[in-house]
Structures are given as structure tokens and as C-alpha cells.
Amino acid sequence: MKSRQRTFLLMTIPALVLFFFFHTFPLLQGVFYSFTNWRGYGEWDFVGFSNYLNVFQDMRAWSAYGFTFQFAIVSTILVNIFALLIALGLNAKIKFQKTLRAVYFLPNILSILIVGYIFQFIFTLFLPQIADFLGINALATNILGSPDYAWIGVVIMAVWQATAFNVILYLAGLQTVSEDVYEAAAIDGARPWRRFWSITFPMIAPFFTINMVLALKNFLMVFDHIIALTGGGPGYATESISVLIFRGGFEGSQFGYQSANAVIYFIVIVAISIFQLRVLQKREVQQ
């Protein structure tokens, strides 16, 4: 028995080894350079907390914070509401349910550089010119190239392409709810809306706090979406904190400055997925 045990615990062992050297240890070093004004090569000396004072006097990590907070919030309630109303439909009983499945999921396996270059071209080329020619003046200017909405074509693909994944998650949920409690609720003469609202949404209550808390962290820490679509601009209105780390760690010669930040930011997503956490939770119990 020891002997066996002693086998699963070699086997763990090299994914561990793994996990420390290229998550744990360049964690620890971010860490420790955050300490430092190191600019990415040559020498480097402590600081302090200097870098850490800084970043709150920083009003271009101030607008990231703002944009990838105000994103962040509207994206993860438009998915969820989005996912949901889709998986209920696929849950119910209609023809091609299994062909319509594998189609809302098709968005999950596209790379999201390629979903990125495709929104562009419909926000840059396409939809003006449909606009243009069906006369909506509001759609027939390129929303990317406008600071103030932007942020929306963002918004819109990011949505889109992150959907299916609730999808899923909320069908794993519909699928644990018995058919013989809906069955006893319409003899108790329940309407649709109060079968789903008192039957359905405490049922699948565990699936609903996990899809809030992933799709707000997944969307806290956005970066692709801005690269495919809009590079952060026009000017910094659509730079989210990955963003700014990156670059002005990476291309700005700021490693040191933006290891704080990042370091900041590492405990701000922390902190509020804890506190989702223990608020949906509680949520369920009291459900």
C-alpha cells in the first residue's frame, strides 16, 4: 500500500517541478524586481517602495484601471445573461439541439487573434458601408477609430467569442435540475417565469457563481482582444492593465515599474474573487 502510494506521489512530482519553475519562480522573481528600478538588462538597484507610490500617481495606469474595470463589469453581465437564455433554449426539447450545440461552440475553439482580425474588418469596413448605404448615420463612422466607443467594439467581440464557454457550463447545469420538479411545479399551476426564477436559477446556482467568477477574472485580465482589435488606441483609450504591463514593461524599459504594477494588480483580482465568491456563496445558501 505504501509502495503504491509512494508511485502516485512520484508521479506528481515532475508536474510540480514544472509548475514552480515556470509559474511559481518568474512569479517570485516579478516579485523581487518590483523592488528594483531594473529596466530589463544591465544594472539595477533597490528602491523601495517607490515604484509601488508611483503607479498611484500614474494617470495613465489610472485610465487602464478605468477601462479594464468598465469592460470587465459589462462584458461579464452581458455573457452570462447572453449564456444563459442560449442554454436554456438548447435544454429544451427542439429539433437539431445537438447540431446547434457544437455551433455556439465553435466560437470557444477560434483562436482570438483570428476572431480579433475578423471584427475589425466588419467594424473598419463592413458595417460602415451597410450603414452608409441603409442610412444609419450613428453606424457608418468606424467605431474603433472613436476614444469614446471603442471600447464598445470591444465590448461586442469579446462577448461573442467568450459566450460558449458559459454555454456550456450553464447546460452542465440545466442538466442536473430534474424534469419531475417542473412537472410537479405545472400541476402546482406555475407559470414559466416562476418555474424558472423559483425552480431553475437556485438549482443551477453553483454553475451561475462560478461562471460570474471566472468570466470577471477572465476579463480583468484582458489582452488579446485589445492587441487583435484595437493595439490599445486610438490613443490609450482602450489600453487595459495586461496592456500597459506588457508594453511598458517589455518595450518601454520599465520592468522594474511595471512588476509593481502587475503586483497590484495580481492582489486587486485576488481580493475581488474572493469577495464574489463569498457573496454569491452566500447567496446559494440562503437560496
The other form holds:
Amino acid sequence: MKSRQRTFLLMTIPALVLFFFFHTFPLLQGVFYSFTNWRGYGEWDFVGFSNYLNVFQDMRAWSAYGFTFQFAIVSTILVNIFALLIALGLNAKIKFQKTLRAVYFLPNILSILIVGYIFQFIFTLFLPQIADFLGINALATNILGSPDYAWIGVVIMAVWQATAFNVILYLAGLQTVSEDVYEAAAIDGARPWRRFWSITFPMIAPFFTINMVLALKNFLMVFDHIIALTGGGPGYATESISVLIFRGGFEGSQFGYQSANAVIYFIVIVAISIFQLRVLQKREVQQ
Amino acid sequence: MKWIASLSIVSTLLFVAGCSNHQADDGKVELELFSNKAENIGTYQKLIERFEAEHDDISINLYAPPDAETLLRTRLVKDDMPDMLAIGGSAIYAELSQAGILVDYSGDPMLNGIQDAYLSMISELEGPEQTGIHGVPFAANANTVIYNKQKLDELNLEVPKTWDDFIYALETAQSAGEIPIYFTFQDAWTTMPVWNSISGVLQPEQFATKKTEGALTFAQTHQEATGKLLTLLDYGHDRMYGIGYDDGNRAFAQGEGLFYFQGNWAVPEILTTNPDMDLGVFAMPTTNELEENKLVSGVDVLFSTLKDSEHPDEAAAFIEFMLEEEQSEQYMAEQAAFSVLDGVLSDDPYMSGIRDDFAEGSITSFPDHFYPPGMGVENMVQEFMYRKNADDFLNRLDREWDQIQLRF
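Let's compare: the form predicted on its own is above, so bring in the form predicted together with its partner chain.
Then the entire complex follows, led off by the chain already shown.
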């Protein structure tokens, strides 16, 4: 057995080394630079915690946090509702089941940037033209041009693109539910709604947990969507934290300062993910 | 099969770009020229070909990626800089020259004959802590009001010379059912031409330096500018917040709007859509005093060499070549740009409206070239255009500016 263990160890070490050098080491470097005033080049000094203190006084960072959470929470809820509905539909005995599954998976294959540019075209030219034609004045302007509503445009595009991935996970979950339970429920006279709430949903609870956690984590790190659709505008209305860190760090040469922002954000995401797992796992059924 | 062909071209290009830093096998000196403009790639390529024909031991690789300034900063972080830069005289130049990585050209004969206005703009960008001129200005741009000549004639109007004339023209256009100004506010940066035109003329001398020192604030000095911007917003159109640069150029070319706030760089773009369009440009008359109204103009392209480049002589030869009359004239004509050389005036008919400003040196610099990079002033201006709350906007500019100083 000893030699077998050694083989397994040898198999894991390369991955561990690569992970350390390309992931953990840069992370530690980022933490290190967050205590300096480094611009990304040239000389620097240690500045202690002043970067961290400044982040808390930075209105732009606060507004980025506000937007990111608003966007992530709304998108996570919508994605999970749509993904579950579509998965239930695709799991039922319907015609063209396989083709439909492929079609619903398509958005996930497309690059977010490309989807973003297409949606930008739709919002800028296509929708206003239709609205003009139908005489609906409220929709005749580009919603991406309004600081109050631009985030809705980003949500629509993000949800459209992200649902596909969660559908796959829910489908996998639905297939683990055995037919017997449904048959038993049918004999007891349970109606479809009751069957969903009392059987299906509890049985796929672990998949619900993982979908919520993954979706929220992905949406909290939203970047490509913003770059393709609004560039963070109008004003700072749709600037997410990742975009702010990238902008400030590279365009503004605030490498040290934005590293501090990134470290704070890292802690926030880890904390939220742990909290979510704890809460959601509690209500999973023990199988 | 077309896409396969284009795919292979793209991958070849990527391969070539990836190899650009290596010495060629045939003993040629290879220089990498990094440019931050996408509009002039074609012109550069023609000029580079001519240069390479004259100097068969030098080959120049032009590299002009999208979002070039961000890329240049990431390369700076990685310490992987090109040999030569062709960048604008703006915040990126200020940063690179302050980093002490560019060759100092002060006293170099190449600077002879360049208009003083541009040389002093460049040296102001160097900041208070150092002196020197770390780039050779080549082409200038101008922030203008582009107008539809045909519509102006139909409305029996003259090119406005004062603020009151301008408002009168807007009123006339509005009552005739025309869109007076075709604003484009979807992109943050397209809100800047109008902001630069107005605040460039109205802000105090050396504003950026004084603001950093804490001697002045936006709230004290920019009230008139925000007031005038708010006035102009009444003459926009219904969809101005949802239209960006490309859509705006297209719409203006198709005859929407009497005036259009953009720089001279937009003129070739507009003419691509509608080659027969009769358009002209003028400097925004921000005040009622003729002498105070100036053309906002800046250094659009300057050439500089990195101190670390292994081939400084070859780089200098290329810059000298570009400054020669033939190349310079071809560049200015193809790009509708302006030469920074004293007495060399554009004979482009579209640009005749601002010829006198250049001849008289009635020029002031782009205010936003002096704002701290990464502050995102354009986003704040864009938000102001939408919210129309001047006090909030000016206070926010002041606060962000002060906060950025704390980060270094």
C-alpha cells in the first residue's frame, strides 16, 4: 500500500506546485503590495494600513460595492428561478428533448464579450426602434444610457448568458431523483405542485445550494459583462468592484491601493461563500 | 472558407507580434514602435515602408493594440517596454516621463521650429518636480464644434463668434425644428469634447497644479462652466444619453443636428459615412470676449524613445524621418491632423474654420490632459450631464482629486 500512496502523492505534487506558484504566490504578493504605495513600477514605500483606511472613505468603492451586490443578488435569484424552471421542463417527457437541451445550453458556449456586444446593439438600436414603432415612449431610449436603469440591462444579459450552466446542474440533480418516489406520491394522491415542493425540491437541495453559491460568486466577480455593455457607465452607475480594481490599478497606476481593495473584496467573498454554504446546507435533507 | 482565411491571418499576426522583440536573423535592427491610436495605423504603415526602403538595415514593427494605454501600463509593470512610443501628450505621457524611463530631448535640434505653445504644454505635463522634454511633438489635434454647412445656410446663420451668437444659432435651429446639437453621451469620453471646450477656456491658468497644491477647488472655479453646460443641454435631443461615438458620427453624417461636439479626428469618420457632406469646424465661442475664446488643442502624437532601448540612434533616425516635410505633410493630410511646426498650416478645406486660431497661436490646452489618471473625470462629467446637479458634481471632482493624492 505504501508505494501506492507514494504514487498518489507524486500525482498531486505537480498540481500543488503549479497552484502555489501561479495562484497562491501572486495572492501573497498582492497582499504584500497592499501595504505599499506602489504604482506598478518604480520606487515604493510601506504605508501601513493607510490604503485600507482610504478604501473605506472612497465613495467610488462604496458605489461599486453597492452596484455589485445589487446586481449579484438579483441575478442569482433570477438565474436560479429560470434555471430550475427550464430544467424541470427539459426533464419532463417532451418531444425533441435532446435538441432542446442543446439549444438551451448554447448561451453558455458563447463568449460573454460577444454576447455583450450583441445585447448592446439590441439595447441601443433594436429595442428603441421597436418601441418607436409600437409607440411606447418609455422604452424608446437606450436603457444603458440611464444611470438609474442601466444595471437592469446588465442583469438581463447576465441572466440570459448564465442560466444555461445552472440548467445543466439542475438537470443532473433531477436525474438523481428516483421514479419510485413519484409513483408513491401519485398513489397517495399528491398533486404536481405538492410533488414539487415536498419531493423534487428537497431531493435536489444539494444542487440548489451549489447553484446558489456558484452563481452568487460568479456574479460578484462580474467583469466582462460590464466592459462589453457599459464600460462602467453612465457615470459610475454600473462599475463593479472587479472593474474598479482593474481600472484604478492599471489605468490609474494605483497598484498598491487597489491591491488593498482586492484583499478586502477577497475576504468579503470568502465570508459570504462560507455563510451561504452553512445556511443552505442546514436545510438540505440527509439522504 | 473566408473565416478560416481570416483566422489564419489573425494567428499569423499574433505570432509576428509575439516575436517582435527578437533580433532578426539577417542582422537587421528591429525596433518596436508602440502607438496608442487606431485611426492612423494605415498611414504609419505606408510611412514605415518608405523608411525601411531608405534604411535597409532597420525594420520597424508597429504595434497599435486596442485599449493601448492600459496595455502599456501593464507592460510597464512587467518591465517589458517597446523601443519607441507614439503617444498623445496627455496623462500617460506625464506618467511615463515622471517614471524617468524616457529619453530627454531638451536642447535637441529636432525640437527647433515646433510651436512654443505645444512645447510648454509638454513641459507643464512633466509636473512640478522635474524639467525636460521627453518627447518630440509631431501632430496636434483640436477640440472643435463640427457644423453642417448646408443647414447653417438654410437657417441664414453665420458661424458664431461669441457665446450669445452661439445661443442665438441654437434658438434659431430649435424653432426651425432642427436638432441644434447632436449630443452623444453614451460613451463617457464623448461627453468630454463639450466639457473641454468650455472648461478649457474658463478655468484659471495652471489649474491642475494649483488644485493639487490645494490653492483652488473646482467648486470655486468651475461654476460658470457648469452653468454654460446646463444651458447647452437644453438644445440636445431625445436620445442623446443612448447614443455613442460611432452612432453619433453616423447620425450627424446623415444630416441629424446642426452642431456636433467632437475633435477634428471625427471628421474623417463622418466623411466615410457621407463623403459628400458639406461640413466645417470652428472653435467653441465660450465667452463674449473675442480674445478670450481660444481653440482647445493638444499634442495628439509625440514620438519618444525609451532610455533602455538598445538602438537609440536608429530610433532617432526614424523620428527625424517622420519630421521631414514630405512625411509630415502626408500624415497631416491623411489624418486631417495639424502639424506642430511653426508656420505650417493645414490647407485642408474642412479645417479652414480653425486655421486662423493656429496662425495666431490662439490656443489653449485640453484641461483633461492634466487631470490625474484613473480619476475617471469623464464618468463624472457623463453623470453630471444626466443628473444636472452642478454642486454635487463639482464637490465630487474635488473630493476624488484629493483622495487620489493620498494613494501614492
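Numbering follows the first chain given and starts at 1. All values reported here derive from a predicted model rather than from experimental measurement. The term rigid core refers to the most C-alpha atoms you can superpose between the two forms while keeping them within 1.5 Å.
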task: Compare the position of the CA of I267 between the two forms after a rigid core fit and state whether the shift reaches 2 Å.
output: no
